[in-house]
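Presented as structure tokens, the chain that follows is alone, the form predicted alone.
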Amino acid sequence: MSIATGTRGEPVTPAADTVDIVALLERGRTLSSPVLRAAVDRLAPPMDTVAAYHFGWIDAEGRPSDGDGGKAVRPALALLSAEAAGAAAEVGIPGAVAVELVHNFSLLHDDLMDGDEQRRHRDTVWKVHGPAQAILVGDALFALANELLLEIGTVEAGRATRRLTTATRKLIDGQAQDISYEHRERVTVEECLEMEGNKTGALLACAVSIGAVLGGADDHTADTLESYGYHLGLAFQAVDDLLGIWGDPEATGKQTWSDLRQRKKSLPVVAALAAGGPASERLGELLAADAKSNDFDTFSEEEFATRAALIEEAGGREWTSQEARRQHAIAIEALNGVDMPEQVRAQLVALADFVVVRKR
């Protein structure tokens, strides 16, 4: 590949601000649905009309659909992660679909364990075909993303294996700390670092891996573009949390004040409880009570809307603004330790900075 260079004869890395985000978005969900859907037509009856369902292939009365699939950003990462290899972006296929299958199977179970009723704009699975179905192709999409991988049968593939294991346990840990958290009084900034780096920094640190390893990358490279994904990750669950409460519902497909009516304890939350002053411990008396309360799914949206106010007069949502670029910045400067084409390093670059100022 060439490289553009300045008049000093310096390298020139194409801005970030020109790459075109959703034909990469769209490149990623082109090259990757029709393996995505050969894999879910495997799945024994209901399971591939649930699945199908999920993934906005049809709807609730089996009818085709044209519904959101989600934003399609971890297989964009896996097929560039190809391509920051050398290797051809189609090499990255599998594991694009892997990545995504593990994703869907944990939306599956954490859809059911919160009590979602809505993703995407419509009805969860949980709500349309019921919690055991919900759980059977959870499952079922897990197991198929490991298949799917070995069925490759090269030594690569099974690295890449053992990297998804690996994202994949991670993920269930920070799901079981995040449900864990939901009963405690108190959680710690850096314990809610943790749980969110397992339960969204895994995945998409092995999505911008996963890849590399399919196009015959060395550990050293695969581990810096994880560097990567995993605060890109942060910086996407610290987005993620602030749309949780102050999220537009039009946008995110989900409930006013969503996150609090869960009593998560996402970082906004966190960090305004760690703050001090009048309103960190106006807000740690009614969510302490909150927790006794019997009666807090009859609460108005007045009582949501006073708990809103007092975590961003605190500073939770100013801080948590602050810390999505702070980890936005790590996973930039984490790209300066692969030797990459300037255009590939542009584009992850772009799809950083799109994690960071999305809507939804």
Second form
2 protein chains.
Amino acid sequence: MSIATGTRGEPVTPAADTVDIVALLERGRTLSSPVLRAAVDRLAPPMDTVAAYHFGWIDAEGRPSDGDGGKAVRPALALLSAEAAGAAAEVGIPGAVAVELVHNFSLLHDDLMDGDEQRRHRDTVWKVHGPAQAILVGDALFALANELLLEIGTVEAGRATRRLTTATRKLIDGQAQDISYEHRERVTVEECLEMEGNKTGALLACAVSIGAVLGGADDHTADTLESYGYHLGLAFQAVDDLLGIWGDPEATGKQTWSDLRQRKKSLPVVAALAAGGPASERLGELLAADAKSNDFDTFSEEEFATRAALIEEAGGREWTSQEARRQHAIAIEALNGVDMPEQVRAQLVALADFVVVRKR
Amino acid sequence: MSIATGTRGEPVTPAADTVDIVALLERGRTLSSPVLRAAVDRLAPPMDTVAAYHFGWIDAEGRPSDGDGGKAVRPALALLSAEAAGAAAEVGIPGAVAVELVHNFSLLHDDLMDGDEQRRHRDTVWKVHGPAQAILVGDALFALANELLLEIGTVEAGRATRRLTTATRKLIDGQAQDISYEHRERVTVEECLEMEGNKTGALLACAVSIGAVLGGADDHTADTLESYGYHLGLAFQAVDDLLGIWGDPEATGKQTWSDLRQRKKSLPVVAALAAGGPASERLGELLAADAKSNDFDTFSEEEFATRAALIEEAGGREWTSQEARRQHAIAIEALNGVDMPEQVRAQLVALADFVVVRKR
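The form predicted in complex with a further copy of the same chain, contrasted with the form predicted alone above:
Entire complex below, previous chain first.
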């Protein structure tokens, strides 16, 4: 599946095509991982073990594991963020780790609230260790994120923590909206975009400003970097919404038609419902009936495939793909508002390209 | 029930007996309540409503309610804390509210983890609004606490937030210990005290330092005030443990034998088990059998009464009552390490007295 490409089939960003994305993500992972592990080691038993399982460092039996730690886009962004402010990449490390801790706090709680049984090809924490541990370890990671930043003790660290707190509040608002939308028959495209901006945009925005703030950047610079991150987050989420319906389970680690099974009012769905026309109307009727159905949990693959086909026919898939490109373009444009080393700019552009063409 | 009194039947603290405790608690409530309500109003729907229910401001149907907001010991302490550092009581208000937010974050999550259906004479949030809202609103209150402090933007506010974060981590550690102890056959008195220090001592300690830190106190002053608060917390919890078994349901708002029903390894229980002798041994046998019993949920009042009587006979009730007095004395003694206005000292002493003689 090619989601967001230029007419030549590749993202059109000349300055960025020399960037080694794999190396960039690897740097973020390599520099932040030891600090993340040391932070998690601070947790009292059994929370340290539960967290290590969540991060994929051990399996359900406690044996060392080489789990899939995710794409590590946020740590890479946090380090670039420090460099964008003229500081060393290392200055961004506590920010990178704090953002990862908050992200994983939200995953632990969201998986439980949403009843998701699988993440990153493995059983979720609440399935393996029970709901109480999922709540508790989520709480602990959130607290740890603040602790890590505040123990730096500088004014900059205080400002960074405040931005992280604001992002976390938006994250929680977004989850609240997400839950309430699942119980509503109709959600507008605008509501969906607001929810996704809260759930995904806010923390990515914070990742891109936190390193700069720790490096002494002023509020204008931080706000502009956040604008890039926010729209990058919306692009990221649009791609996620496409993968949530049409993604390859092998790559995503989720079930087929994952978001449809959960009745998620994701972008392709709300865009299809808003489009009008026969496919849109038929889709609306089906989803309204689904909401009242007692048999929904036993639906066959074919029934979800029918819904996915209607979403596509009504234009929801194409609209979302275009939305990913739109948000990608706004993100890149925002970077013009900040003076930064050209190499850093090229890397931020390359990361934005990567986010919209990823397959998982 | 008279729990912790001197030989004359009243707490022996001459300087404190002129303090009007009701007015002191009322001041804390009156000054912090509008700020707390304004903070909760920041939450996106439906979290604002769920939080308002939790705080007792509305009932389950959303009608205004004059609920029981608790004793408000922490807000009173936070304001006195500011005054102990020579600042105006008002300086402590954001600290008082932040501590209350963290306290209520932990109540929301703990009630869900522990399966507690009642708090302050009302159904708990997860019973009324579902587990997802209990998780989400808890998270939001925790984030709000940090937001409220950090938006002050001063170095002092950063230090106050760091102390609150440390206390929150201990709170979470304590809940983790509490949960794990419920699944163990034996818990030592030391383990129980450590758990209670984390669960109750740490946040009370923070309440007593946070106003002072916001008022510019140095670390020594803050640490010394925290020592008073920590031991006051242990005294508070010892009394709570007594009320959890022998408290009057009318006053506490909990079921009879509440902690026994939940198999809590609270102080009277662990002290009784550690005491040795026939009653202690019989109690140990009963509790070991209870842990394996499938009928535990259908136990009669009488079966719990038998266990309570054995705890008392083995000396667990008297030991815990003495422990409350011991911790109360250490708390009062700690106050000698800080220079503060004598009126403030007398009020802190009076609050300590109040905590150990309370009935709920």
